[in-house]
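Take a look at this one chain, the form predicted alone, written out in structure tokens.
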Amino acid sequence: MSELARTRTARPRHYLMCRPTHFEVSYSINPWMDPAKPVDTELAVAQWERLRALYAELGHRVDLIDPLPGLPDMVYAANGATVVDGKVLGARFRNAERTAEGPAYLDWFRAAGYPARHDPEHINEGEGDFLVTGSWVLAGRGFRSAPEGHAEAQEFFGRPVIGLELTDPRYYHLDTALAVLDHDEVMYNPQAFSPGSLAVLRRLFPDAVLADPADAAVFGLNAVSDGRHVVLPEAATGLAAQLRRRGFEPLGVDLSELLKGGGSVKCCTLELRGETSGEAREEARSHTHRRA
């Protein structure tokens, strides 16, 4: 069967999100953040709510973590942890402005009944730099997460971790430069990686969708896929066309206000892979955390 004729199948996903109630840009820890530019928090919330509603329309489960005052970047839930097979690897942030987010997210997982949790010793910024394919955990480094954190993740999850060096400060997290589409299918920005890491990507993913600089610059790779539907920034029209040719259904959204903080669709979406089990699941059912 040719790639053009391939039939794609969506699979229900479980996501954790955080409403941008306290979103603002009051400091700068990446090239997208400019405290001098005004931020419309009400618009940011409205754009975020449309994303959450879209996930519900697609049949996905969305749980919510309460936003905390003084943590404007908590909306970028993908950075809060990495969850594989129901095991939760917490985040340890490099920048002091975000340090308190790691414990806040681990507290949520504790209350939700996830028994296998690990408070990391080394710096990792959750699914910002850890992306899970069918065969590997891809791990970004160069600006935020540390190589020692990659080894820690491999030991905790028991899955092979592939380190990838990021070289462009605009794409400071792996999820701004690469997205997992389905199993071992990905799309990525070749200009965001070191020569050696680019060679690894070409070897592992010879049929990957490649983003041009224009689509990368609008955060087109900060996308979420359920195996059929790919939710991505609506400005990434070139990527959307490529995805259609591969049999995917791209769904464009406007998160322009949240891009002022250096995040878009994927940054706002933490995937919860695997289920809690036994007594822990019963505990989770009795816990009154909010669910969309």
Given for the second form:
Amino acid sequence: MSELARTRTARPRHYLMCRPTHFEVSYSINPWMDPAKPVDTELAVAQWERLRALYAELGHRVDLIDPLPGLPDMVYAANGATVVDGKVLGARFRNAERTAEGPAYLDWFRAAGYPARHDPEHINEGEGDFLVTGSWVLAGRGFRSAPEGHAEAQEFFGRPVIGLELTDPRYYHLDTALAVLDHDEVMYNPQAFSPGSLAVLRRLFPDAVLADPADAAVFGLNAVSDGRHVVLPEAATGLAAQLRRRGFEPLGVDLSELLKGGGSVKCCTLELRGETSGEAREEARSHTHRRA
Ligand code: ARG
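Same protein, different state: after the form predicted alone, show the form predicted together with arginine.
Now the full complex is given, and it begins with the chain already shown.
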């Protein structure tokens, strides 16, 4: 089936970001981090500012959380929480170096007036490992978030959580191996998952965009989609071509400094999903009817 004629619709989004003012690589908790390699913090800030400006140009709202000294990974805002239907599930980090980020992000949500907040009991690294589709919450495990954290998320959000086992240490968070493009449409790196989890992905998403190893290795899957525009690392040219064929509009950005910490576009972006609006409910209903 040709996808060329398909028109994609962007929906305005609300994001939370954290300026990399204190960004550096002073410890190593993933294979990308080499404290011996110099990091240009000023360049990191400039690259990050371009990403932030791009979201604004696309009509999205971006809120900022103050960066804290001594928390160089705080720029990876995706890890700070998971927000669905206006409900905030806080993060609990596996590594001691990032522990303080959990309460820092929860404080921001308290000050911003989100009444439904849950301080988690089990390890979950926010949207690093939880990716929300129209029907499910996809949840990574194997390196960071714990299976008990998946159960906690399902109970809190009241949405089905699908656990997926990550097996390649380079793709330690789910958002380094899979991205949600639209409702229940995703792209992923088949080589990052256990055989059983790959079978689950094939069953749920038979039409998914599959990334080749070269695109995965430049963090091409660490992307943010608004339903039409897909912001992704500019080096992921193969993925960009595939997305274009499906009617998406890929927008490449350069976040080379942030990649030294093991993150890119999606890692720097936490989506704040509000209460399901009437419009979204309507869309969900017509989707159900089409299926029936
Ligand atoms: N240095 C950070 C860590 O290893 C990078 C986090 C990247 N964020 C993400 N959402 N994958 O925890």
